[in-house]
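The data below hold one chain only, encoded as structure tokens and taken in the form predicted on its own.
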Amino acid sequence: MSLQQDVDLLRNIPLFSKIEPSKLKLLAFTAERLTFNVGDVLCHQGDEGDSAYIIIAGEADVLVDTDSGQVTVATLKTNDFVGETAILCDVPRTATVKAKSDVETLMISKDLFFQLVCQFPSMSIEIMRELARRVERTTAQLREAVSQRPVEPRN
């Protein structure tokens, strides 16, 4: 792919779009393309999050670990972004991601990441409203499982 179509790929991501396109040829020129296969792994959970994901070809599975071991709570599909959390909030990474089929991907380091946040508020408010919809979606998920959850008796 060339420069100009990972600039225009990045530009149909909303959390881009307000970019100015040379900054988003800076972005194109210095995130890191890498591919993965079925099965690969592009981050697991518990790790250090020195990086964000965008998936630009393909799909992935975020897993979470729990007692009854790993669940799928979402799947990532072509213009999804992953990885920020950790980045942001400076914490180890909340979920596995996992190729669901053979996934190609924009990696942005941790450092560059910060730069653009820095230097383009709006695109701070594009990744609030992405965790406000994921909080949502999670939060809808949970009260979905308490309601088919059996109520036990009280004593």
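Positions refer to the first chain, counted from 1. By rigid core we mean the largest C-alpha set that fits within 1.5 Å across both forms. These numbers were taken from a predicted model, which means no experiment stands behind them. First, how it differs from the form predicted in complex with a further copy of the same chain.
Core-aligned CA deviation for T138 between the two forms: less than 2 Å.
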Contents of the next structure:
2 protein chains.
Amino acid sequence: MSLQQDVDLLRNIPLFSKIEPSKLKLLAFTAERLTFNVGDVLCHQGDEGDSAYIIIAGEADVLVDTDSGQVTVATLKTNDFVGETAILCDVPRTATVKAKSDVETLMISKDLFFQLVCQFPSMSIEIMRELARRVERTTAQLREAVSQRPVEPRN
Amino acid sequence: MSLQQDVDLLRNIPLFSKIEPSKLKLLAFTAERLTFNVGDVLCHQGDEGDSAYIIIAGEADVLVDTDSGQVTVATLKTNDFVGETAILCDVPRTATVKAKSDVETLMISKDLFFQLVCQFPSMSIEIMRELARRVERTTAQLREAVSQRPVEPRN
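Structure of the form predicted in complex with a further copy of the same chain (previous: the form predicted on its own):
The complete assembly is shown below, putting the previous chain first.
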């Protein structure tokens, strides 16, 4: 794929939509494209991780190990990003991400991530927005799970 | 309090610790100090909101309405921030925040928030870090709540 085609592709990702096309060339040069086949694992819960992924095509499940087995907590689609927690918080991967179909991704290393965030505030705002949405979504699920707990029988 | 004292106070808040002291003057000029007495409500779940708060002193409970009543999901302490979801996601307040003791806050309006984020990438990174931690914490609580669900009896 030509550099121009790469830039066009990046421009269509909402995370980068407010970045000037000329500056997107840096990103097109630096970010790595990685393709996964259905069933492949992008990252394993508990592993060290120093990169995030943006889904360019396909779908991937986010799986979390619980006492009752592995639970799918979300399904990622085109333009979603994942893996930023290990970069931001210096913790092991907090979930397993598994390709639900063939998946094409843009891999953003830790260094590139911090470079981008420092250069492009619009990208930071989009990431904050998405993280705030995730806090909300998880809190809503938690609220529901707590409401469903059985009331202790009175003797 | 003098401007210099205000700047010294801001410099000790981790969110602003990497911002040059000279630039903190802008913030000291623009951000509003608000004091709440124990039991006062900083914001109500469901209300429109266009400001975030940084706790300078005291503690505040984050309360969420559930089917089983109001649940305390977190307690905020000095240097914690709250209220950014309504600003970032343009949604009503997602929780009620109530002063657990007398509480002193720095109120950051929506406009100032976006100004700061655009000018100070270090602040964006701190906010992203805290949001990522919150996703993690809530996901862990959810995992636990799901694990505690009773297994359906087999007939």
